[in-house]
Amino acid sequence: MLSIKRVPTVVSNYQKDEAEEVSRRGGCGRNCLNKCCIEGAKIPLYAFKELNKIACSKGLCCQYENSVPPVAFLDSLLLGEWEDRMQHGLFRYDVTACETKVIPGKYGFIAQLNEGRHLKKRPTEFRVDKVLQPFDGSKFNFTKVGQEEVLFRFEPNENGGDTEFIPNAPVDVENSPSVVAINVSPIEYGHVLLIPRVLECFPQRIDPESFLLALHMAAEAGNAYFRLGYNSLGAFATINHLHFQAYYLAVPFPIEKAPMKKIITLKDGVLVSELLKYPVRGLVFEGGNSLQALSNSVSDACIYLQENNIPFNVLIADCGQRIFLLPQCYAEKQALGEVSSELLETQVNPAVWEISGHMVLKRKEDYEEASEENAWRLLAEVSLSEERFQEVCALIFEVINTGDAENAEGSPSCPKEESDACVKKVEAKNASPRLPVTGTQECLV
């Protein structure tokens, strides 16, 4: 069993050591999100209208071009409530005081010095060789978050009507709410967690309904500088309870500026491309006949990766209209002792934000010496090899139904007659035995 010793980053003020959890099993009394406290609670509800068509460059929020939305989703609701929690001292440090700079160079990698995010805690064992692991209620999970850390519920309008905002909506515990909560150890301004159907206690794994919810959140924000991210287990998720992350950063991410090469157009109109001239190999999904079609294509690909034990990260960009899917192998290399000590000493774990080009650094010397070359060297260790990446692409295209799809000229994906062989090679690699190796690192959610 591959495992690494981790020092978990705290994302909630109620995240405690297991020993502390044991001491309070006799009762809760914490006004948490679990059924013991949430019955009868009232939490603001943003009930969005489910529009299936991506109609303009501003995302689905262009539905309000000729009308006034019930509340400004990003500016007033999400960021306004986030700032309210900051004023009430719910964060562990002031992320707005962290030094940030754009690193000179072609790509414009962003470096942030965030020494406050480094929290020293008792190391715990965490498996990195299993993308799918069962939910464990004895470990920290988001039902233990205090209700004061929740900004609002985010759910489709159950009546199919227009978007509504209900400031004091009663919670029905039989209909598990999806909530947006603060990350008390933020990476950037407005850093929040989207937790789909929190009371159902899903482990960290993609499902179609939850992924579509994340796309709707990006679309409702209607701002290209507000992005959502997802880390699978084995790709630097550290809490095995389904969640997406999101924050606002008013600068283009390097990955968003990277050139792409079209691979294929699926029969539902979704265009799939390959990232070019970027240190991490990945696929880009965009377009489609509907938001549901785009969501289905990406979630199907994610589900196949997680079922085949391939760690991955996802960046949801451009108001939900462009999605980056990034299989990775850094944690596996780290556990096997294949990452240089120089990189390990930086304590940077390349999750979705780092892979996208926002480098969260924990040591002042790394921040002062940050360069495009250093960022590239770290991210190159994240990427699958060219051979393995193409094998994984073949595996993905098998599952997202390209029967009536249109291949681009010079497509790097495997032809149909070679596809079965490609898939078998990937499955054989993922089934191969791995050594039980440990290493030391700090975790990012």
Second form
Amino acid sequence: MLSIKRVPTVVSNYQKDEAEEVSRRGGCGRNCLNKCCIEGAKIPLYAFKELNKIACSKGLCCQYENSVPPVAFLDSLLLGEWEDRMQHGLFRYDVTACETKVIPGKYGFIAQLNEGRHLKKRPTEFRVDKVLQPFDGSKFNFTKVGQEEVLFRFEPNENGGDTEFIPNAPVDVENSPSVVAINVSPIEYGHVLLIPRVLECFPQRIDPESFLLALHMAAEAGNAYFRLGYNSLGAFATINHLHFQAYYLAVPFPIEKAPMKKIITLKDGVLVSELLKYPVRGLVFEGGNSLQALSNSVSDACIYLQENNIPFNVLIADCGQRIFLLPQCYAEKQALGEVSSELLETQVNPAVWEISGHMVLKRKEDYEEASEENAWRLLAEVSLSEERFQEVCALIFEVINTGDAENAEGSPSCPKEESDACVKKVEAKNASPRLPVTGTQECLV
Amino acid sequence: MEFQLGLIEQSLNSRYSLWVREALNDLSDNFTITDPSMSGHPIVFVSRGFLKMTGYTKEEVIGKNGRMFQGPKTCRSSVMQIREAIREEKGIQINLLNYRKDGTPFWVFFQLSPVFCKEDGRIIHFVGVQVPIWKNSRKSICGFARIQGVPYENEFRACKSLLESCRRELLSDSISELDFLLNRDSPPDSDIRGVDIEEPCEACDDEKQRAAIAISNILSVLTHHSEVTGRLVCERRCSVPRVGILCSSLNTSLNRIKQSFVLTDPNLPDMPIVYASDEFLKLTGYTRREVLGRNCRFLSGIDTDSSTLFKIKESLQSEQACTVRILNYRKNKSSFWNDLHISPVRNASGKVAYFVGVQMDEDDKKQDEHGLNPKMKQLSTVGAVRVAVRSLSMTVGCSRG
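In place of the form predicted on its own, output the structure of the form predicted in complex with its partner chain.
Following is the full complex, with the preceding chain placed first.
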């Protein structure tokens, strides 16, 4: 078993060191998100109009050209609720008091000095050699956060109608809500977590519906500087409960400015390119006939990676119009002792934001000396080798571009030791009808 | 809308002589002039050549943002680079895939150039020139390497596209359209479904030179016509922006926030107002000129509670946020109850750079039964200001931001 020791990020005020973790049962009285407290609770609901079938010649951002949504998703709702939690002192530090700068140079890496983020926490052992691990209810998960940490619910409008905002929507436990909660250790203003169907307790694993939800959130925000990110287990996710992160930083990320080389146009019109002149090798997905088509291509690729135990990060940029997929091997290298002590000492965990070029540094000296060269050196360690990357890409394309049942035979099956997870997955599929049977990603056990 | 059009007129009139439009219209190049200090960074002038190239009418273009010419195949990283140049008030030259009104894409060489106020170094306008990249130049100069690689396929493609355009000429019963297609001065034929339009395209030296000449012609027209008004503009920033003036990219970002608020600068003597939103001017009846540079106390009057004022003073001193209900006065001496929220706003170095004061009168409270409550709206304004100030002070050169 490969593992690394790291200080876990505290995302909720209810997240204690594992040793102190006390399970809360029935009507815990702490106003948590679990079934004991949430039935009937009133949480604002932002019910968005689904864009599945909409194909728009000018991209997907123009959905509100004719009708104005009742509430501006990002500028009013998210920022307003976030500021409200800030005034209530729910965050562990004031992120706007953390020094930040664009590192001079060609690429524009962004550095932030954040000395408070990792205080008061002991390093914990994290297993990094399994991208899919079963959900463990005894560990911290988002059903344990307090309701005051939840900003609003973010769900498709059930009736297929226009976007609606309901300030006091009672929660129905049967219909597991998807919520947006604050990250109490923010790395920028507006840092939130999107937790799809929080009560279903999905482990950190991409599924098509949740991924589409994340894309909708980016489209709904309608601001290219509000991005979503995803870290798989083994790629610096610390909580094994399905979540995406998002924050607002009105500066272009270096990864977004990197040139790309087109590789392939998929059957749905989705264009896949390869990142060029960037330290981390990765794929870029854009275009497509609909948001759904784009979403499916990326989630299929993610599903392939996770089922084949390849850790990865995802950045949803440009209002959901451009998605970066970055397989990585840093944690594995770290566990095998292949990362230089110099890099390890910076304690920078290269998750999605770092890979995109936003470096959160813990030590003053690293911040003062931050240079393009240093950032590049760290990120180069994150990347797969050229050979391995091409190999992985070829396999991804085999899976995502065909999509017919025959390919299931040839698609890579789960390794033996993963069979438990696979059985679980099949069970989960049977239990919840919401997952479409795609045929291509089935585990052959 | 009319209000907006008035502002657009003003954008050119306040800086240049009344004949500037005529002079710009005499230029045959394809270009737009945009005003980054206005909300949405709209196009305030568009040349005839540009309209001819894109197929839009003037009314359809004026007041819109330049992004209206981009489409699904426009390279997103190029758009990012343009956005960054605008934010940093720098020029940029880039190959860009644009779209006509009828939806057909075409490649242009895009050159953007800032225009500054000679006196205080503020940005006034951006001039954007677009030179179409010719298909034959694409083939002979830019696409040479590619063609070498796969000769047969490319010849086939070229034939196919020729065939398609021929067919179109035959089908078109209008002579004028035929003229249009044959006219070398018209945009390159875009009916090239056979050729891969999204294939990156390089402008050749001739096109780059045409853009550079166009920019210099336009700038000389603008400079000349600004001499007449005495409010000179120039190509390069000649003086550093005066202390107390926000950098224009911050101004632009703040203009997007549609709430009544002001920013005051605690690092200047007597903490003057350095920004006031349109809604604030509407609420209080003052003009921008009348409030910028003044301390907020002019809003108080005879019946304003002094203990409330003291509370505000305390929170400013301790750099804490506070909410008070205060009696304020408009320019016409009428009073109103203001649910005022004040909060310190930090810049990228983590220091308090401004205080934001967001006003809320009785009218604001009544609105929005189905939307967000007024308190949340007030807080969202604070949030949006924080993001703007922090993000825009991250790069050097805008350090005061």
